[in-house]
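As structure tokens, one chain now follows by itself in the form predicted on its own.
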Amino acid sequence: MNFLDKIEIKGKKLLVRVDYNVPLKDGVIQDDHRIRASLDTLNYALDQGAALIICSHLGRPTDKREPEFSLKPAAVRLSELLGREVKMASDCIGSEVRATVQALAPGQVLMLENLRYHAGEKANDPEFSKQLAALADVYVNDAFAVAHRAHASVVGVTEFAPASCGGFLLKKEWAFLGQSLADPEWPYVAISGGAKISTKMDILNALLDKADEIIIGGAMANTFILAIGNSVGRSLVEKQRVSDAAALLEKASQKGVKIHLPTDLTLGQGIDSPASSGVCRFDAIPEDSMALDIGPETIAQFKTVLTHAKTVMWNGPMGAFENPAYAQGSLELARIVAGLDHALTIVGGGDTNVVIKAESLSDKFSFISTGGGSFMSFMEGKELPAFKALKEGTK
């Protein structure tokens, strides 16, 4: 598989797939980090000489041209970004746009419409796909976060183009997250929350055959506190995975890997409750109680536990931490984590990067991946659409 700094470029027209999947309050973007993840790639294009053609997908618009989710604010803010003028297409194909492209010079930057307004992009059209491709002399695909999207701005596009390879954003998760992951240094803890264990399986028994110790936290914590036989009260539990849950723990005791769950749990009647009802231990959660975050000893627990670690992967928050009644132990568990100035610490999954940035620790982490579901699926060892594209599509 090729990347960008492989390949001539001088002179040529790239057709850059990034991800633009911004949040946007009354078309004003919310969060530029994806905008600034694609930045190193853009400017090495821009002063090798090459005119770009910026490509993304804004929400999920349920016909061809809803407004709200065009990406002008994108172009407003790359615009900024880059201190050169991003001209905004009408659409993403069409005579319109191919007459438009035709007249870029170098060092200029065009911004292709919202490629969602095309069913053909989900669906991986070919026609779809040949009418993106023939927009450029090469197609660069630096969008992580829809790797694992079988669509046609990150598949089948490489079947048209005249050549194909990967950006630098593209470069580094596949370094960090192939690479650094497949030998990673021991003792390995994989730190795995959020709301579903039925998310999480795939990812939790792909980590067995990986991981020394596993930390599982946030409501998927409580179907394994149900699978060892102890009742959860209110909580948000998944009946029907609990003896996957089961399964899971005594799959983990044959081949040695330490599970740590919850030792006490902060209760609530609610995730919008504006306090917590106090600390219990996972053994004791009352019948008319929700458990929404881990407790303090469990922290403490959590902390014992990395403090000998050398590699860290992190997915998924330890409670609901939207509150911050039910945000401490996300919030501690970012701080510890952030602290270890000893390992390799790897982060993937759009709420855990939530956490992180509201503590203002990113700068502490060694990675941040910029991929939720593509993250999830290269973590269980599944070959992602957009890498076999690349490296098929490669001439």
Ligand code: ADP
Second form
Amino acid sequence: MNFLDKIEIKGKKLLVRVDYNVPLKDGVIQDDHRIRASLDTLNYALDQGAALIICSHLGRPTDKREPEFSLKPAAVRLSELLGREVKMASDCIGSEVRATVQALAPGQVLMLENLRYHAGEKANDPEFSKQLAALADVYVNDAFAVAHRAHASVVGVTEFAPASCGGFLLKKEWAFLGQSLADPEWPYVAISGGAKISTKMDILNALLDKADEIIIGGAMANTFILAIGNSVGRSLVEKQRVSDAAALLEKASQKGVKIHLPTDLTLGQGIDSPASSGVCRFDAIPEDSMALDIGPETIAQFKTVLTHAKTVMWNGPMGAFENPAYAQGSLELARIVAGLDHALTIVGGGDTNVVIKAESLSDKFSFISTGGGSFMSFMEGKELPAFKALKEGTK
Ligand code: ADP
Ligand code: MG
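Take the protein just shown as the form predicted on its own and give its structure as the form predicted in complex with this ligand.
To see the whole picture, the full complex is given below, headed by that same chain.
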């Protein structure tokens, strides 16, 4: 697969697929980190003397051109961050856009309008893909967040673009998830938590081939506690996944992968109940209670497991952290992983990110993935459509 630094781009027009799916409120961007994340790629390309045509989706517009999904606010913010003008196109394909692109000189930046104003984007329509590809000399994918989507601006476009490559954000994700975690330095300890139990069961299965030890917390752990013959009271659990959990434990023991489950849990009456109702052992969860966080003994136990790790991958909070009464386990774990100075530490997942940000620990990890669904797919061991398309487009 090619990345931007391997391609001659001086004087060329680049179609750069970014992820500017930013949160907006009354037309104001609430968080611009996705725009900032693209700056390395964009500044490099501008320094090299390329002209940039930037494209992204934003939200989920219907086939009508709903103005609240316009990328105009992103263009304004990008212009501030780049310190140069960013022209806003009226659409992402069509004769008017073609004319604007034609006139684009090196060093100039044009932002195309929301790709999802056209049904062809999500349908990976060849005609739409062709029109996008025709705008530029080189297609650059720097949108890892949509790398698991077979959409026109991610996949179809590579069939028609004269040349295709990944940008620097994509390269970083590839290096950490595709290389560091594919061939990890041992011991490799993976931490799995959160609530998307079905999806994450597939990740756990894939991890059995890579990790030396796996820590399981959050609502994920409840399914396992049930699988080893205990009651979990009213805790969040996926009953139809209990046999899978049992099978996974069996497979782990055959492969010599150690699985660490919580030994104590913090209880509550509900996710919103303002105070916890104490701590219990994993085999003594009362029938009328919910396990909403890992307990203090478990935190200490997980810390010991992590101390000697050389590689750590963490996805999923240890409890219902949105409520301060059940946030302790996740916050402590964030501090513990952040403090592992001699390990490569990789984090992924939307909610896990929220935990890290809340503790201002973002710069204490080796790498934080920008993907949600794409991170999950990658961890499940699936080949992402974006990477497949770039590889095939490279030929
Ligand atoms: P990520 O986005 O990092 O991949 P998930 O979306 O899988 O993580 O899980 C995060 C959610 O899991 C949070 O909303 C949190 O409240 C919930 N959660 C974690 N542990 C528990 C628990 N024991 N009981 C109920 N909800 C939990
Ligand atoms: Mg989540």
